[in-house]
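Here you get one chain, nothing else, as structure tokens; it is the form predicted on its own.
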Amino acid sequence: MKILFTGSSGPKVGATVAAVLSKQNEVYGIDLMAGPTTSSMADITQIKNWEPYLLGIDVVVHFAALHAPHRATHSRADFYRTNVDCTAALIDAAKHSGVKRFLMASSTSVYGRAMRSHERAVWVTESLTPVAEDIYDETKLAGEALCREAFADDFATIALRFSRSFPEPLPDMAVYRLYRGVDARDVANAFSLALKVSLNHFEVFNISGKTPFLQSDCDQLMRDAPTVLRQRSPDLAQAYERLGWLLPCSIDRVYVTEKAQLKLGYQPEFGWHHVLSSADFLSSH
């Protein structure tokens, strides 16, 4: 399979996506930056004609984009002109190339406002409508409204909505993979796994880390998350105090990934264990 791949080179989760995708397949990559999978350097608010990058691919997998940091140093509407403008041109171009499936990196922060309750933790699955919060929420959602009006039974659009899978503090980053992170492993063998899904229509997928929590447990995360955490996590829970690690007095959101795992076999596999016996936890203890 041929995959024309935007942000090939992206330092968080970009390049890892890319990297496993060319294990099974031709990968064609573009960023600002080079990189092991990136055939052409180039800015994509800059390429006019997709023609010529999209001869002879199968599928797009689209991580080009502004993020949240992003906000601090770029205006609104270069959040439009790359986020969503540049989304709806390759959407086009590709459809009009004979590119059968189109996938498109999105982000559970697309929930936004959504998950801001006093009461209890957010249950997340795909049916909480998002209510965005910020710049980056918003064009993401657009962008994936383009890829929603773009079905069509030749042309399969996805979007993977990922959650965190950026290095943290290890006591934030391990606990996180029960809720609210994941590893980049992770996040691409959803993007292998939706190369191939069958679909009838547009569909979004949350992809996170395994969550051992019940819908049950939203009102006690809320209140008294380390309760919760050593009867559903006690290994985890003894691990953090042998190393003397303070547990989440709160747990305010939960992500679902049950859509994923019926839809597309989606089983990550890269937990808190993962974060714990990575070479930086063991370089430091």
Ligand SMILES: NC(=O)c1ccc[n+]([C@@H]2O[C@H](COP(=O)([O-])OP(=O)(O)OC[C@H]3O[C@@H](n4cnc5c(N)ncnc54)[C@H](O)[C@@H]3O)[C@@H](O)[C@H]2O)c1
Second form
Amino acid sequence: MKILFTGSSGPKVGATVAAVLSKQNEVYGIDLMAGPTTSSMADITQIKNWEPYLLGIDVVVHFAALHAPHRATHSRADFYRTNVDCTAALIDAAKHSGVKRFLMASSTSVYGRAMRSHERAVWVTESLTPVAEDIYDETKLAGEALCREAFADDFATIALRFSRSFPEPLPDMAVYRLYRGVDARDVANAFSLALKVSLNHFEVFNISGKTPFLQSDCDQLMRDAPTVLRQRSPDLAQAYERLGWLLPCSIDRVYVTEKAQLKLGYQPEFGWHHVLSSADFLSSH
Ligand SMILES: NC(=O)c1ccc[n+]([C@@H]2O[C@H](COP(=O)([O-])OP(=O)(O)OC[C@H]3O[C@@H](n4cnc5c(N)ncnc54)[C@H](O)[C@@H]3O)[C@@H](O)[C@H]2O)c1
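Show the form predicted in complex with the ligand, please, because up to now only the form predicted on its own has appeared in this conversation.
After this comes the whole thing, all chains and molecules, with the earlier chain placed first.
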């Protein structure tokens, strides 16, 4: 398969996904920065004619975007230009060039205010209606809406809403893998599966780490997360105790990936153990 991949040099997730897809496909990356799978260094907001980039392409994977950290440095207009106008132009051009599939990198952040509850943790499935909290959520949802409108029998569109995936303090990153974080390699596997899945209409999928929690845990997760963690993930609780790390007192949401498991065959592999072992952390403690 020939894939046009925007944001292919992204150090957080994009570069990993592009590298994994390039093992079994021809990946043509576009990014502002150089990278192993980036063949064109270009600003996608400046591309007026996508035709040369789309020649012979089967699938577009669209990662390049302004995201949460850019809220401090970029205007609303910048967000709309990059995340919405550019996505619209790319979808139009892809559809007219005979591209068969468009995969969009979206975010669990779009659930926004729908995840604010003080009573119990929110069980976040795709049926929870997103309520944008900021310009990032707003423009990601607008991008998803463009994908939804563009779906056709010969132009499948899918948005993968993945959860946080960037370097952060290990005690946070490890436990987040149980309810609100994901390894870039699992995101890459989800995109690989989305290249092939057959769908009758536009779909969104949550992509996150494997959770040990049940929906019936939601009350107690908010009030007393350590008790639930000790019950559902005793190995993690013991590791935290050994390392002198504190378990979170309260957990406010659980990203649920059952739909992706069922329809894509998604199985997250890289959980909290990998956070610790990837830094050779356990060997030194
Ligand atoms: N990392 C996360 O936690 C996370 C979570 C959910 C969704 N996402 C989504 O993943 C996508 C990429 O995120 P990432 O985590 O790999 O971020 P990243 O910052 O590591 O990568 C973004 C890449 O896009 C490129 N880019 C940005 N604007 C561009 C432009 N105008 N033209 C060409 N290239 C441009 C950047 O140079 C960069 O290499 C975004 O769509 C983001 O919304 C990220």
